[in-house]
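Just one chain is shown here, as structure tokens, and it is the form predicted on its own.
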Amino acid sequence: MNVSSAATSTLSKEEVRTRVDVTLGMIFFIGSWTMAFGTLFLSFLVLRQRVGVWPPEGIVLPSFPLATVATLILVASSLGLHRAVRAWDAKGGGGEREQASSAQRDWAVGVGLGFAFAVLQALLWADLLAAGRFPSSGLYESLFYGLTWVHAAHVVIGLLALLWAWIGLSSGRYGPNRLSTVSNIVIFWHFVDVVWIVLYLGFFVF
């Protein structure tokens, strides 16, 4: 999908109040989910302390290399989308057409990497299931499946929002003069990224 230069060039600059409203909405949305995830992480830490040895001895762990690759891919996805928004913002300030082309490329790469992460996250579950480890198999498995399922729901929401923004950019509904919705969707994707990094550290590193 390509952003229509003709369409975006006719967009009037969005009002400051619109930018503030969209940003505040995203702040409240992420804030509420931060508290929800904070509660889940706190429960995770309390249960870990009761085990004594983490991960528990004798269990089959999910693939560490696969999880590491997935983490790097998700971080790269966030960076690509961030670069895209910055390029479009610069174009709105008088940048050249090359910046718009770079933004389109970075956005496509960012979304593509997001889908790649989703596939790898599913493969982590398949890896455990193939080893005969189910949510009911033990504390580690129940925590891993439970927390990553909640995270996966946010990945799906994030990917749908990114695709929706991409369609808006391609149709001219959004552009250099109207980026608040797009940039806030990317902020939500960064939130998804941070949550996964915490999960990665808790289940695979520490």
The other form holds:
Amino acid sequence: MNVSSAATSTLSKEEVRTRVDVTLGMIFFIGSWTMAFGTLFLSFLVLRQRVGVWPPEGIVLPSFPLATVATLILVASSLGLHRAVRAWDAKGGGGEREQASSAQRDWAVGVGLGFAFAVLQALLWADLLAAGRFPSSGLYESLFYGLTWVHAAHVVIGLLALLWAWIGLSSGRYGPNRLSTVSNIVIFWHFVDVVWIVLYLGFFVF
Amino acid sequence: MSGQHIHAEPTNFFRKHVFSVDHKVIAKQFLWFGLIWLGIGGVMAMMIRWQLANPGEPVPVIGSMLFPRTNGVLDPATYNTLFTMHGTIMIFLGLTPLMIGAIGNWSIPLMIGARDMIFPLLNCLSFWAMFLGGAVGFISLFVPLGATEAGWTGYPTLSTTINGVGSGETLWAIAVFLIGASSIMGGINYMTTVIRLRAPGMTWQRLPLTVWGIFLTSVLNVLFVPVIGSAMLLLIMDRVFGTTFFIPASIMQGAGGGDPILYQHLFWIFGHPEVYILILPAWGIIGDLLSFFSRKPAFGYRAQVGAMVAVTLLSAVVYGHHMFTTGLSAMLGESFMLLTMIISVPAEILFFNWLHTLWKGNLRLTTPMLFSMGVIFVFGLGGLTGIYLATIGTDIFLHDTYFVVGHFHLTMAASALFATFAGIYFWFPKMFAREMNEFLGKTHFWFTVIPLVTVFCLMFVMGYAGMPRRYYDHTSAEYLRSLQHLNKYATHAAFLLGAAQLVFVYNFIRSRWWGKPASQNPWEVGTLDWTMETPVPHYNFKEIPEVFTGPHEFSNPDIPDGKDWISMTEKLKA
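Counterpart to the form predicted on its own, namely the form predicted together with its partner chain:
In what comes next, the whole complex appears, and the chain from above leads the way.
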């Protein structure tokens, strides 16, 4: 996705090559992880078919408004990070001051919203736990806790990676080659975003 | 290509030998790791065979040391643990690191003309993830209540807390998860390396078959190992956090439970491609070696590649043949049966190409060649018996008998093992700059292949006679007592097979340190790995080579100066 824009920017031939290398590796990784989450979602669909009424009657469901807000926040976070990476790419890592500062702002908003999502996810669990619904309470709870746990683990890894990238960016140590790393982390974050949307659709919409 | 840097060689011991990012060092780490686990898994197999031949008698020599509580007798729980861990170890910690980790790491960069893997750090992580997985698996042998007893497939509800109360099963799942993570890291690395770092002129149609095989295996690893990873996560949650993904409602007092058959689907969606994950590199290796030692081009190179690609695609859609007895609908069952049968078409294409490569060749019966021909033989036996298991009618009778055990040992285990041995004997001179002893190598081959075929062919007979797998004591059933003498023959053959491996261990250790120094190209082949000096310098190629000919240009009349082979970097006469 960022490969073509990188090729037309100020990056040297070798830098473009590195960008293609790591992006290709990331695409394979995302393909692999799509199978991993696909497996979880397949299990969700199969087990859901086993139950006559879905969601099962007489249980407390996780909060729909909270989950919807979380979804919007995560999408906004992805958009902010995407804009930041695009701006940096266009300038080949350095760039005009103005451009860089607006990119910095987009980046900060993106990471901040990522943390906001993590908080909302915790609130979703806290609500359910307060209502006395535990992972062992039944099939719905098994699926909801199990799938969101795995997703949340990726949120945590993604946030740590974003913070790590931020430290590098703000200390100015990142040349254009390092931008490949940043771009890859953001691709991963988009993936985490898409997985959440699928989970949201499965648990809250359909 | 100029983008590949030459880093300084590390001088620190840890950076050089332990946490190295050099693919050659990592290949050797995988090699030693895999050989040690192969030994552990092999000893377990010997104990299983002892129990089958002499049920309830104390295991000689090592028994009283390993099982002092029972004076060396295998109790039923220990027996279950042994066959479970034997399968898990051989597949995940024996053949995978040897074939994919060691041979893959060694051959890919050297054969495609690269200085290293494209992501060297990921490569290092891949080994250490597998090491950690092995460590967890090893620890699980010593926890209270023992290691897993659920079979290497870990089916619920055998593997849920209802049966496996100790932490052994959980540790098993964690180990499989970590080893899976290692395989995915390796797969991503291998795929990207082959796509991006091929030397100029190394087109896809000049790629050695070994690299093709490992490349396709990497595709399967990247796509299907995550499925078992997720299944293991769900299993761990069921065991640790009380979820009910795989625990049926009938056990949970009706509270809307999960489905144990779901686990079987998830396991075999991974499990069938896993068979090809192990066999594709084997096919690739012997595709090359049969050509090298017949001094002929690999017959039907493109057909071989096409067949391997076809098998890769088909391997994803046949897994249902493991589940004919689970109440699969007739339509699904017949579809899976048909698709499974179709796989034999590309497999036959490979067979005929291998045989035609040998045909009228100037055969050099070296040890790697013998093992490569052994692969054709044992895979042929295993493949033909697979037809009976792919057919629903016969499978329902043969399911969970020793017929299945014989079949998958010949196809997956023996073929992959033979190709691994072929690869080790073949690359040893480049890897360690010393030659292995040919006489000991050939002794190893003959004392491996004859007992091995004996053991597993006897299993076909016993399985056809109705002997079920995973039973502790077959003599407790009246109708199986008449098979006991066959069990004894099989065990004697298995012990001979085990003893033959000691020849290999001796040869390997002796040659590693005291063998004859190897010349640069002892086998007289033209692939890039043999154009390099011995021992291979740090960062392989100072100048990235340019490739002009294919990997199997043997006995071509256009080869200059009267040799029967040509290096891939040389040009044929115009």
